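A single chain, nothing else alongside it, follows as structure tokens in the form predicted on its own.
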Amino acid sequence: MERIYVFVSGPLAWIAWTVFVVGSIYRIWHLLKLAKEKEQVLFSYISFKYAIRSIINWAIPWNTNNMRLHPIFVGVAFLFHIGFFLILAFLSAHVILLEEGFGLGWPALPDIVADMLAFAVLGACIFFAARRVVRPEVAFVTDWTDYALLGLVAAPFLTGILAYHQWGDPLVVTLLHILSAELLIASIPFTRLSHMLFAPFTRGYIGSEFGMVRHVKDW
């Protein structure tokens, strides 16, 4: 078991991050290539000003008309995304790993705050799953892959909570935490989680079209 742990926390981690980085670069390159081939006029009216304006306004909770139509969902979604990235970047265990591996470091979240955020992210995943069951318009377009993806996202947080509170065998739980996190990282470019890569391009394109061509706000 210890040899498995060393492999998972070492070489396999590098493999997961390499797949993520290379896969992300390829997906973004492929997106831009297709856009250039199929929509040659697209790049002619991309505006940095209107793209940034749109991205900023859509990054503010309940700031758009569409968001205000779904206030609870938007609140949970923002809580999920904020919690996800705060834990990824500022969890004390993650910061320690960066310091030990690369000599990089910054202030970490207090453990109690990180624990609360992990529970919040896990709760958000449950909310998203329940919404796919109870909302007919969402259930209609939902299949098993949506639940599998939610499970993939939830797994690192569930196992992280178990590891932090020492519920279960510490080595097994930690191993499952690392494995689930690496699987999540490697899958991002090749699943619907890739929206985190494409969102700035999509929002920037829409913002440019509305601002430069239609001369209206897109929020």
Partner chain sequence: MSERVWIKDEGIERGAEALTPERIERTINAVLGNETGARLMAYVETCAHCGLCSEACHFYLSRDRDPSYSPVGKVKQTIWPMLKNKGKVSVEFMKQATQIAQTECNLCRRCVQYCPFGIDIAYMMTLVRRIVHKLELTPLYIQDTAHSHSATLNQMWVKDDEWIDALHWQEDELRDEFPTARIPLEKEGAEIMYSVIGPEPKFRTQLIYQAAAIMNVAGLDWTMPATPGWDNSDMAMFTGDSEIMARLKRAHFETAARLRVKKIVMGECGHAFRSVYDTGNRVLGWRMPPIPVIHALEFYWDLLNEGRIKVAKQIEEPVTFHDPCNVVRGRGLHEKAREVVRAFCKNLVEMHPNREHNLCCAAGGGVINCGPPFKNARVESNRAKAEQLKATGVKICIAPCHNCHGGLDDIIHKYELDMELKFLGEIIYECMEKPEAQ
Contents of the next structure:
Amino acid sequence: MERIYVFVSGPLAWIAWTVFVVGSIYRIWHLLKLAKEKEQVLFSYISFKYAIRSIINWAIPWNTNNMRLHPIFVGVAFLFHIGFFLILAFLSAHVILLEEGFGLGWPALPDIVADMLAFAVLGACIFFAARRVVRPEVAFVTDWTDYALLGLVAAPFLTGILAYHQWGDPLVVTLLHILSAELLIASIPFTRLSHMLFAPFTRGYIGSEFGMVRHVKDW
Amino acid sequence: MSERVWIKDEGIERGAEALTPERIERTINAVLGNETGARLMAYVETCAHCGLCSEACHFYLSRDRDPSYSPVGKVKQTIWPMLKNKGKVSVEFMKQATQIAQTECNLCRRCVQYCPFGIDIAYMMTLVRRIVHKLELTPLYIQDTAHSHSATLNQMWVKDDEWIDALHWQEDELRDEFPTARIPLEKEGAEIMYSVIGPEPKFRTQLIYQAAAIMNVAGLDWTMPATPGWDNSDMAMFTGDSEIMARLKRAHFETAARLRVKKIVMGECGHAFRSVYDTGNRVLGWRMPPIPVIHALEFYWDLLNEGRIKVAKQIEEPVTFHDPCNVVRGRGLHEKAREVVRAFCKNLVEMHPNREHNLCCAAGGGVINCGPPFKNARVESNRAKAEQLKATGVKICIAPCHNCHGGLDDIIHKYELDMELKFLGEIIYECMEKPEAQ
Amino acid sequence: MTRRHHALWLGALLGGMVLALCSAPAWSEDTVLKTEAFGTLRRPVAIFDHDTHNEKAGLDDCAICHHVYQDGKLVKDSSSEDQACSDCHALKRQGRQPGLREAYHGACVGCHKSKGKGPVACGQCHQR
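Let's see the other form, the form predicted in complex with the partner chain, since the form predicted on its own is already up.
All chains and molecules follow, beginning with the one already shown.
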């Protein structure tokens, strides 16, 4: 079991991050290549100013018209995304791993905050799943992949919480935690989680069209 | 609210008879393979299936929140299966996709403003229409207007001499009121070319009259073409017939170039503005229109601010203002329009939502042009608009767009709203100072 | 490199310790690492029974853990069991010298990993 742990936390982690980085670069490169080959005209409608304007306005919770129609969803969604990245980068155990592996480090979140955030992210996943069942307009466009993606995101948080609270065998739980996180990281570029990569482009493009050509807000 | 009915349309039915599975597959893959690229890929891959676009859509709102009418719901019933099955979809599927994309979406782009990723669902619906066009499934009535565009370069089968005749007729009428007024035809080197849509000479000639009156009162150097190319409308844009669209816009711009005008001023039409300002120019390879294109709303605002027209009286009764998608969400003219409205009307009562968030008329995007077979469904699908209008409690609604007029007119009748529709030009004509009028 | 070499030995040591711990879950103050230098602790003290660990891991050379570095180089045949780790390792990393926490983790987990024996996951040492 220790040897599996060594493999999963070492070489496999390198593989997962490499897949993520190389995959992400490939997807973005492919997107731009496709645009250049078949829709080169799009580039002449990109305005940095309006792209940023759009991205900023959609990055502020409850700022857009539609966000105000869904205040609870927006709260949960922002908490989910912020929690996700805060925990990824500032959970003390993660910071220590970086310290061990690379000798570098930065301040970590207080454990209680990180713990609450982790529960919040997990809760958000449950909220999203429930929403897919309860809301007809969401259920209509939901298929198994949507639940699978939610499961993929929820798994590292569930196992992370178990590991932190030492519920279950610490080695097994930690192993599962690392494995599920690696699966998540590696699948980002190749699933609809790639919205992480593409959202700045879709948002920026439409923001440019609305701002530069149509002279109107897109939020 | 009744359930969705799959409507029998002669154009769709006849087109479907000639379809084979191979042809469907080949056509879908040709369009999706050759005519799309990064955008479609990013849109399909990025969509989180969150359903947050739903409330943007007046079809969804009016149809008791039936999810199959939501923007993403329409994508799910069209683009997704086409991509997933690599074009292997049934004839029945294509007939339904035609109804959805061609008659249950106005391409008003409100959902684009509601999507957190800014996914352009209207773009995807135009792709479906493109496929529908290539499969010759386009509904009969709108296809007829596209045929008219193709044969006459105008939307309404207006013959070349009928057009000139209509302008002469309006000039005659105009000179009863303004003895020295002209509708100058073919005046090379004029500052402005005024262009209108096919239906104006056909059955809304009073709009040409009013525009000419405003031009004359404002003392402008303007002209109208006497040749094909005078019509700025474009139903081909809405049937996915890019080739015809390109011919139309080319004729229009070339007419303006031939007359050596400095700018094109357009009447109060939304879709034509979209075509000339946003879509048609792109099809021809112009990033922005090669000649400045000024929509009537902006034109009125300019005239008012330059002091070329003056307010003689104001409409006392409260009015409300309907923001057409193509000039507001498509050009941001909402504030200028309001300034003009406020100048001529004492009391502007806003409908809610308004400005760039206004609800659509359900007529635009070529939907009203699909004609009688789809009329009942269309009117039923805009109860939300009726409620929005009713809540203003106002009896005059200014709608500066032909399609909006048509759509709102139907809604006003169906929901018995006791509301009068006006073009803004109509009000300006009524209320401006007319020093030389007799 | 030498530091890592030492860490390997230490790992073997700690690995044995864990095996011992499995059969003896209760521990006294003598069976945990020294932590005074950390001040307030964020995690439960790591369990470490010195003698049992070394016996299990077959460690005789003190300098494997209690090493001596001078000018960034390991001093051979010299050990530092008379000193606390924190005498040299400050809380924060000083240039190439790891901070105290990093030193502990590096010594214990690093060795366990290289040996494939002994606790490696957080909760295995820092038991609640």
